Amino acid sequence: MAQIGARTWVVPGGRVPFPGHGREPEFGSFDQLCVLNATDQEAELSLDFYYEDAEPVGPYRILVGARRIRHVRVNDLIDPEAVRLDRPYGCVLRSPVPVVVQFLRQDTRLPGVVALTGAMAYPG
């Protein structure tokens, strides 16, 4: 099978909605990276986050098994520090093997409303 994906992906318009009013974890607000690794090798991803008014933070390390998918909630990333909620960010994801990355946002800031949006990340 031909390799698909890219080794570098960019999400320039992140912002974890906060606060959320939905039941956790299914209906809380979140930003999420969905990663497909269709290769025969494990992918150790490296994520760096960029902010308007602070120095970049990272790398955050995430493993995606060979021929597997992994959904990573940005809200859950805490090492080297927690990703800042309700603040604009951009992130750069790097992988040793080609992967495909989709970005999702679930916004439950309004009581009783669940807004879900998705977009492909930009392959670098």
Given for the second form:
Protein chains: 4
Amino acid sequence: MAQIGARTWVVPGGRVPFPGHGREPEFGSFDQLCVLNATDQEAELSLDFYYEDAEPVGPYRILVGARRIRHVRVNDLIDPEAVRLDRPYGCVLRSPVPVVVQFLRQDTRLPGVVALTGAMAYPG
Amino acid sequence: MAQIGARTWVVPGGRVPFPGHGREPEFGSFDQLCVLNATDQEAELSLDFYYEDAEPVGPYRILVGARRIRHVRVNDLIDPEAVRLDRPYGCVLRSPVPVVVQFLRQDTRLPGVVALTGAMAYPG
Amino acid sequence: MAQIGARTWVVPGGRVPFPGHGREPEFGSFDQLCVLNATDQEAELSLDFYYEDAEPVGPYRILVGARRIRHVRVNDLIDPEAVRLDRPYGCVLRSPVPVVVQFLRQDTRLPGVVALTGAMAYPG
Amino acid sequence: MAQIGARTWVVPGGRVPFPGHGREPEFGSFDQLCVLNATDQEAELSLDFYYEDAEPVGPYRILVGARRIRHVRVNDLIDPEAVRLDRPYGCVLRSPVPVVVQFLRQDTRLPGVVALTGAMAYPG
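Given the form predicted alone above, what does the protein look like in the form predicted in complex with a further copy of the same chain?
Next comes the full complex, this chain leading.
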């Protein structure tokens, strides 16, 4: 399969909304990183999180199989440390093979309201 | 007319929301791929869908006339197999001529709520 | 001032939501094209609208002054013909000087609901 | 750390929604510029705001530390003059080092409704 995408991706505007309302997991509040790996090699991505008031934390590791996607909720990243809810962050993703990364946010902080936003990440 | 765009486009963050509420089709839940073909040749696009836990499925075929747009709901893609609702996917589109592709999601999983998000697809 | 941007921009996923609810103009339903012209020359943009089932219509003309922005609602474009509400379209913008174009949609088809989406247009 | 990004970024479609409803600051209406500086140098960004009917205003200054993010609400920019609420604007950001910029809008003009939209800014 083709090599599509880039090896570095950036999302500057992260912040996991908190709290969420409604049945989990589908109606929770979350930030999500969506990765597509069209290559024939499994990719172990390395993520670093940047903050307003502290040194970057990482690397976090995400495995994306050959010819697979992976949609990862930032809420679920806990190693080397949990990404705190409601704290502004930015994220830099690096991959050994070209991938494509999209950012999505679901905000259910108000009961009975679903707000969505997102963007393609910026290729480095 | 001018050759505008690219021949490969990627959307990593697909997931058709399910269910929808309100009068169909305008208030349904959907993911949509919007294609603009400014060239003077009809374009038969080839789409491959990527998943978290299975090999890619495709090609799906979409015809976009010369000097035409086409807005396709992913919900409506059924050949070679229906794209399952509420299942995370990514999509790679290939075109014989340059086109431009935009992704749009409408989420009406909650009655009385319309949530929208989208992004320009990533040009390969 | 600097030359920033591109001379051709594309938005494939247009469709002015209809109807709208709430006080006009701020709570209406609309698609909007937002142009920034950082150059020292006034720019007369030329827009062509593409459809699913008809030849492109245009050119529409939009003036954007030197060192100015302009936010144009697609609903307000009437010459050479009104862009019909609720009809899928795509748009190609051409400018004699580099500009930057962002697309925004506000959807108030449901009373008491505001949904927003948008994307940077694709530079040709 | 790597040099990631660009030195010029553009957001054409600004307009701080007004008013907002709900507890401040988390439920206010705002436009936000989110900057990630992955370099080892502090960056003093210079922002110019463009309007439909007046000359650009600036420079506004924003400091982003080395290996830091900063999420700035446009509502909070007051020097050399406050960015007026509900007034269409565009923004050009310049940085002495490569950074990445994302735009986010939160619209709470209707009580009990949160609408979000955003886009990666356009790299100059």
